[in-house]
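What follows is one chain in structure tokens, specifically the form predicted alone.
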Amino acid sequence: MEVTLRAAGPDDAGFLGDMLVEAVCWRPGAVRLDRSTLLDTPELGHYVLGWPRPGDRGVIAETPDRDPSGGPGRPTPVGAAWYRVFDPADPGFGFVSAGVPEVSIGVVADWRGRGVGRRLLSALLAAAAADGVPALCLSVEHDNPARHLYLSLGFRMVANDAGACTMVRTTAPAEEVSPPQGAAE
């Protein structure tokens, strides 16, 4: 099925929470946390409450949904990406220096492996290019799948600890971080 991005816009925070709890509950099997009691965790929260705010930017996917008669209806999300700049008073797990925005992102679990999470990446590191943000970070946990997208995508280690990972991506021209012709998604 076709699936489409946009700009997450202020309409979308409480989507942005819910791939927040994606993004934290990714581990099959995992306890899941509701939207609310993550957003009422301030290390978790402080990734989407107030969104957005300046110099927030936001990438959604969307699949196209028809209505009973075969008509077009509501655009479904299945996915975001995101990035904010955090204080170094209230850092994200990611957090590297107050100049370099953490990017989280979440797939609904029926669509991950399917290249949503390497075009919302690659949409939102070719907006980071075009807005001047000289680089990205994020954290990972070592055995999230999604670790190898991130290296896929020019993520460079740059802090290790017992259970993940930061990295660090510089930006680039969008071209450059498009996948290659041909390359698995």
Ligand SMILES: CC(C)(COP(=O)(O)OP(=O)(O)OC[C@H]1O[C@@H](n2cnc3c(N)ncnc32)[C@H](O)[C@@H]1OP(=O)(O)O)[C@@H](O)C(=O)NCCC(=O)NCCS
Contents of the next structure:
Amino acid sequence: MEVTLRAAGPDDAGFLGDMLVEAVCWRPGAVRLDRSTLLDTPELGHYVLGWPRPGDRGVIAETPDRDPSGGPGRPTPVGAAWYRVFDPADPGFGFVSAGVPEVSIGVVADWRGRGVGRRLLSALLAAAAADGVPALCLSVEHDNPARHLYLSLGFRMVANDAGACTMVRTTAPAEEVSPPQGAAE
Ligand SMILES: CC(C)(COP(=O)(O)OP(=O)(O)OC[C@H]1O[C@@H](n2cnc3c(N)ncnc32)[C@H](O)[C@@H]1OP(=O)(O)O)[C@@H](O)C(=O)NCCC(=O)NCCS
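Write the structure block of the form predicted together with this ligand for the protein whose form predicted alone appears above.
Whole complex next, starting from this chain.
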């Protein structure tokens, strides 16, 4: 089934909360927090509460409505990637600096492994570049397979602790490298 992308808006805050649950409780067999418990936990809730604030950006993946009558209906969201600027006084787990927003991402379980996450994160990186955001950061636990996605899209590890690492990706395309001094035009 076709999956389309669109920018996240104020009405998507609830779905971003659901995808934050997926990101926090990613480990198979983990106890699942419900959305309201998660949002009431300060170090987790601040990834979504007050969405959208200035500087926030998000992308939603959705499928066409499966209206049994065949008519048009509301599309169903199946994944989201978003970034948020954190205050140094209230940093996210992957905080690097005030000018580097932090990424969160989640895809509905039934939709994983079909390229949705890659499309979402690629679109978010393009949006950041278009907005003049120099880099994005994130935090990922060492054994989360999402690390492979991040590495393949150019995120690089900048800090490491016992459970998780912080990764950063500049938004400049890799080919935008200055020519050596004195090179012919
Ligand atoms: C991480 C996540 C967003 C990726 O979305 P997705 O739609 O499943 O990813 P894609 O199908 O686009 O796959 C992208 C890459 O992710 C990696 N990957 C994702 N899940 C994987 C898994 N379970 N096992 C191995 N590799 C995996 C693969 O390297 C894959 O690369 P490929 O395209 O070369 O095959 C999704 O699996 C998810 O929601 N996981 C739970 C929430 C989570 O962990 N969020 C991140 C917290 S840091």
